[in-house]
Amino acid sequence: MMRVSRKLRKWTATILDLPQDVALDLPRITMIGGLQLTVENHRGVLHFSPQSLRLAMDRGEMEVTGENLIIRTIGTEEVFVEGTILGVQLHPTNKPGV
């Protein structure tokens, strides 16, 4: 059932020319150089330290690594991080039907 719903949302986004991150509830990641990072559509902070940030996503986790990381702003669906960003990795969950 989830697969049909996802296909329907993707088809709707294509037909209506909507951004797929909005229609499919995907994360939107904006990085300026290696100094600032904004992540939209996260589901909460799992871990934070000056060297790493782990965020829950709808379909997995996202890990940001770096040095002197600081969360400047955090909201229910958006987080803004500054520091020296060295890496961004997505770790998808392997749920059947997703």
The other form holds:
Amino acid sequence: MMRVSRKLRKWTATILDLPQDVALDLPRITMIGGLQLTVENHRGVLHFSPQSLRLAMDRGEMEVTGENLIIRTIGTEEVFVEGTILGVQLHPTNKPGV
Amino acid sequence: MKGTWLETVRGFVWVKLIGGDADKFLNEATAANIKVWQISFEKDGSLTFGISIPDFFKLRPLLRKCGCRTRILSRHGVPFKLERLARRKVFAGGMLAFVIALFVLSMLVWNVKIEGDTAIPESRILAAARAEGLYKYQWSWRMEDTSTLSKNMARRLPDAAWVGVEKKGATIMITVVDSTKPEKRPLESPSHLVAKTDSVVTKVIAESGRPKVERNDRVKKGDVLISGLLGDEKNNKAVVSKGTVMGLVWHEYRIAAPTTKKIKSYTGASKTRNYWIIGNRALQISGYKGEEYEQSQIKSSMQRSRIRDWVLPFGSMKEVEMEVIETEQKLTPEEAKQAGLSAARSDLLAKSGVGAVIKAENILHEQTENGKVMLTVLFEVEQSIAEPRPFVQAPETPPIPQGE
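Having seen the form predicted on its own, could you now give me the structure of the form predicted together with its partner chain?
Everything in the complex follows now, all chains and molecules, and the chain you saw is the first one.
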């Protein structure tokens, strides 16, 4: 059932030319150089250290690596990270139904 | 981030998290909608962050869940400032006292000003104001409202047509407008109207007094025209006689009219000089060239720089010197005669007073000699001939004999 609804939503987004993050509830990552990073639509902090920040997503994980990372603000929906950002990796997991 | 102004008002603290699961704490905090900011790791591996005071107290159940403890690093914001202020009682008291003093002093009347062009002495106005309870260093709440005050003050100042009282902050403005009174006339003693010159009367209008002459009467200088004595020998009254008496008066004029006339005219040559003005000094900056004129007229215009109504002591002046030449114009004897006559006429009318009219003019003699036209003219002028002459009145009634 979930798969059907997701397919329907994806199809609608393609037909109506909507941004995918709105339709599919995906995280939106805005990065300003290597200095600032905003992640919207995250699902919580998994790990935080000055070198890395792991965030949960709808399906999978996202890892921000860098040095002297600081979470400027954190809310239920978005995180604003500052510091020397060196990399952003996505680790999608294809668990069905999650 | 030092915290926004809202955070400053609510107060916030920098907190260090000791021990426990920092990641779990972060998740729990976001889930509980607790706003934390500037989350960073210290060198020793402890998590520090900023949090507002109300949120800080919400943290306690979370901390127990994660097994962490907190240590407050620093406190910022208004609530902490207030707390510190509360400890310094004298200082806080002084601040409060200042505000109260300002408030109380602003309720005093600091100045009573009198405005308007008035002949009533200031001290009288101030005395009237004082009687109505309006004076310097009076509490403004003890004063009556301005409309009542102005009404009462107008009653106390009978010479004023209108009194306005206006409150402007700590200043009271009293505006006084004088009532206009009829001018006091000087007392006049009983008088006749007598003739100024010899003439023939043309019109007699007596306002008070008894006319003694009629139209076409010939009068001599000093004759009584309108008498100030009314009644007969037994019952009489002395008045100030008033009225208009017009008469024909003859004036003989000897006129010597020159047959040349001097006319000044511009030659067209001119020089312009510019000056700078500083204070009351002028510095000439141009117009040094050229020769000086024998005769000239100077027109100058000054411009002061100003900011709105404020005149600055700087400016510029422009002077234009225009050369003037004097030429002599020859007149025909007829022209000279007319010029002389018109000059004589205007002179005569100016001398004869208001309402004088030239009735006739006769040229008795005319002769041209030495570049002049000599004229003798007799003017007949209708003019006012009345002139007041006071008189001393004899005692009206003989003294009453006393007893027998």
